[in-house]
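As structure tokens, one chain now follows by itself in the form predicted alone.
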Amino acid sequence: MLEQVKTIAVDGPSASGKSSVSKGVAAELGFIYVDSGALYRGVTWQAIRKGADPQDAKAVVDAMHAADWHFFVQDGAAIFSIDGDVPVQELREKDVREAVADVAVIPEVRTFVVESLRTLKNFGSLVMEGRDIGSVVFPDSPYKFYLDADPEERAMRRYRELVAAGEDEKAHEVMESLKKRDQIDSTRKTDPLVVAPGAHKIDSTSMTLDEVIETIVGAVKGNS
């Protein structure tokens, strides 16, 4: 039976469109929708406003501990608090996207990560979106898929997101940052980015979101 379902896990490059998909399918579902990228945002944003250089992976993990972190659901998404602030848009901003490839390798901030993905669990069904969940987190779940799209679709895609939010980042500036992190992401000792054992691999470079959101909750009905 669907309601059995406890995890979905959607995993996947930058850009490959794990967002968008997974807030779809979490809405088509009645799932609570969870991005799991929030939180290593969230360690390197509380690592910067407390002045510890985000390379310097112990500043980085004093901070991490040192912080009050708090979740909870709010308009159907797993959300957090630092120390009593909700950080949403200061998540997005340059400087940490700069430095959150960095935080996101430290050993200390991936077991915090992961342990706390997990107690999310306890607020129901979940739609998890990253780059370890099926594979890491929740390597059980018999729902797993795994995104990607041509490194130059995914660029542009992230373009357009820059440009929507006011950000004036050239298109060959946003490919090779694209390309930084899928390198840091593929080959960091911890946890790389890799696709899960079991996982359904979609390629959405020709895709429309509608059609990728469809053939997720197909899989899972279709498996339940």
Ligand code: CDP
Second form
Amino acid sequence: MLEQVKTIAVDGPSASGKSSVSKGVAAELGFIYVDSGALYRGVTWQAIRKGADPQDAKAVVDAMHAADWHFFVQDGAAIFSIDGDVPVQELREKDVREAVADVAVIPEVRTFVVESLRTLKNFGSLVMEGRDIGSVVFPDSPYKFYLDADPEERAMRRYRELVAAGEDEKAHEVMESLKKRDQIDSTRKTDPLVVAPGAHKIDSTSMTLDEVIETIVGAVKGNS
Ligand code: CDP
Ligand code: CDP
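With the form predicted alone done, generate the form predicted in complex with the ligand in the same format.
Entire complex below, previous chain first.
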């Protein structure tokens, strides 16, 4: 019999560990890793490179619909091209980072991204990380996790990452930017960051990455 396609939803605020944990879980279970935030960042990047103001919803939506999007799997992860280009590093740059939370509140952007994410099940079983995966994208999944950690710990994790990448950021600025994004993400009208009904909450403030990965893998295997 064909094994049923599974979707593991990993939601939570910025720097709660979603990416690192989801990649680890995907590698251990042989599932495809999906970074849903990359799509919101891709829409933002496309708008900026087409000269659209990220605050101008109509211009952002027009640039998004005019582009040619393709999804494919590479090295165990689902990624995409926009008009033939595959942005990776570009998605993490400052102009995109600062505009993405505003772009992600646009209802047409959310509809486009949510529908695109659902089609990825055609590639196989997924570990998808984001803000609304358990609440909106795959609400029927039995495998929903909500990762959290204290804001100070999350800001410290992000700060260490930026310093390691050679970026000249100040710790208090990272804290401010993270708080601002948390606020926008949790209070927006469309699909705010919430703990999905039935989600398993994990506070990773004092857990190692491996401990969080094992908690999720154990819960998925125990439930299969
Ligand atoms: O890596 P980080 O957690 O900082 O952000 P990300 O996952 O790359 O997501 C970037 C932004 O996209 C978030 O701040 C949200 O505004 C938005 N996002 C969303 O609205 N819904 C998702 N499922 C994923 C991301
Ligand atoms: O995807 P998200 O923004 O939620 O977080 P991430 O990029 O996976 O994690 C942010 C940073 O925190 C990474 O450098 C992780 O290695 C680190 N981290 C940690 O130190 N301990 C954890 N339990 C989880 C993540």
